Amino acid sequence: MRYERGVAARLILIETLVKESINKVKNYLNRLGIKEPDNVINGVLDNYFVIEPVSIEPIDIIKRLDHMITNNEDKFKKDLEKFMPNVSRHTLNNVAVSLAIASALFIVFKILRHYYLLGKKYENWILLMQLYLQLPQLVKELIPYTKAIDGVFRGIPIGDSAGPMVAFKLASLSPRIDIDEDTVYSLINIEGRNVYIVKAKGPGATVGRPGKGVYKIAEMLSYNIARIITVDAALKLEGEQSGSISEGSGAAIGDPGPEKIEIERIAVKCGAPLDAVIIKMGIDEAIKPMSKEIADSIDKAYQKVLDIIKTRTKPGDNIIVAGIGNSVGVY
């Protein structure tokens, strides 16, 4: 009973959760002027997933599980459409974001529920145990998504920028060209160097399809490339500061696998080394309005891509950098 009364407590607590990022994403979409917002709302919060592709044999699995996410991903955005179609594309990606956090918060409530209740149904005093002792953990990751949302609407870069602020960074005022969906690129040139920098187009809240971009620029320089470097946020460990920079080999990206795979390819069918640039924060940070601790690694990181270039390259070659991360508030 004692269990029992302990895991009910803070699933109400999440369900309230639910509840908040939902009535939030509701008086976002009633200020756009958007018509019955409880149906786009209802008509999200449970009705997109993606089954996971026959892994049992392995062939093209990469390609069928790319193909999977996609088509969900734009059938998703198509329907927003549906309901708002005179909305910018920034603020249909910033919808669609924040629906996404709202739906996450609610299938976990769903599946936490659902142990709830059997352990109740089979009287599974061990099954009740182990979430009375798992969901404060819990409750505390869960609670900065609410806050995320918050962020998403207004348009402030989050934690989990910083990778496609360090392209900004790099960039500064050079063109945006569209590479692929969501994703831009911009060239300019560093002592010699033709840097090209790929990152997901803002100021939506949206990751692009980073993988997609870095192979049609190599594509369209016939696979010539010296180095690819890739920024990004990543988990630090407790302990760790938050806003410290590691460098290391291989694609920092945090994909189900095929923005990744694309880069790896690329990369080793160009015989190019592949750099990895990663700024450290918390799983919360990563989510919320940008700290200034991460904010201040922003500079460190953009020095150590310069000095990569300087450094490991020579004039006339064809680097590529890639941003990896949410563009909300970043051009």
Second form
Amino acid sequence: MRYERGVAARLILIETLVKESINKVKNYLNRLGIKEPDNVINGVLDNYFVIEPVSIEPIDIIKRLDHMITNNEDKFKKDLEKFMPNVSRHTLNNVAVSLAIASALFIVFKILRHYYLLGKKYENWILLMQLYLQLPQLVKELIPYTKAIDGVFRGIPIGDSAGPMVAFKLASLSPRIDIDEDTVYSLINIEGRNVYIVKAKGPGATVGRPGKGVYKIAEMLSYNIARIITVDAALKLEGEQSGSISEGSGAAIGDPGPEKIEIERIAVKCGAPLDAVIIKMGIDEAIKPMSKEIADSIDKAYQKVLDIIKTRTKPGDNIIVAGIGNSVGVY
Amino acid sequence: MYLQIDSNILTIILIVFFSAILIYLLRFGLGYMMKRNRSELQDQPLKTITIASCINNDYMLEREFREGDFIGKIDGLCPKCNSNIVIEKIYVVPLTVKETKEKR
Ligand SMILES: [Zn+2]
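Condition change, the form predicted alone to the form predicted in complex with the partner chain:
Zooming out: every chain and molecule, the one shown earlier first.
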């Protein structure tokens, strides 16, 4: 009985979180001048799921997954455009990400409620006990999501924007050339090397398609690439310092697979070493507006990338640097 | 059996004493639970800072975030050399208010 009541109390708390985040989105939509924000929100909350492709037949699985993710995103943004036709692409991306956060919260709430009701219905105390023990942690993990909505709507960079910020520091204000949907690149010269910097198109909230971007640049240069460097925010282990920088090998990118595999395949095809520079932070810091600690660590990550370029490549080389992450508030 | 309360002053004192403790504990416990719930949802007051600097690196300015700011936005002209000022960093810092001290 104690478990049941405890779970119910926590679920109410999560429900208020969901309602709060939906209200926030509604307020912002009102401010944008959308007439019926309820229609937009209700249309999004329960829709746009992606069904995983068949995995017992491994041929082409990543292509199929990519196809479905891309289709779903396109559909989502086209539908949003219908609701808000005179809104800039950046604002549309901000709205899309905020709606995605609200609907993620809603789905978590629905799943938890499902297990709670199931446990009550069949008097399955083990189920209720598990929920009772796990809910405090879940509540604490979900609270940052509601706060993230404010940041995204106002266009404040979040922790995950660390990668694009390093890219900005490298590329500065040099022209951004479109290469794929919501993805841009800039060409700069660092001590005689041609450095292609790929990032999501800012300052709207989007992660773009950095894998496709890297692929297209490699194709453009007929696979003559000396090195690929990926920069991304990464989850720290509890106890590690937020904003510490670490370097390793591989593609630092946390998508479901399609973008990451693209970068890996290109690196193999070009015979180019693949460096990963990561900026460590907690899961809450990754989605909340960027803290000073992480903003200050951007300079260190930038220095590290410069170091790699200067010490491990020769003048005349083509190098790709990909700033992975959400480019909200970063040009 | 009939309790002779009115004849026993000590019993009355004890009853009053224990009911006072009971009420105190109940109120304290409730208040504690409410406070915990509230503090979980409560926002820590934050302030968003925008840092912009001149492209020639001879001037830097720090101000509060305004709607529409983004990293890479040209934010006016430098008073020293008249070139562009570009927003370099945007981050949040916890706002230290006296209010939080007063509550304790
Ligand atoms: Zn100046």
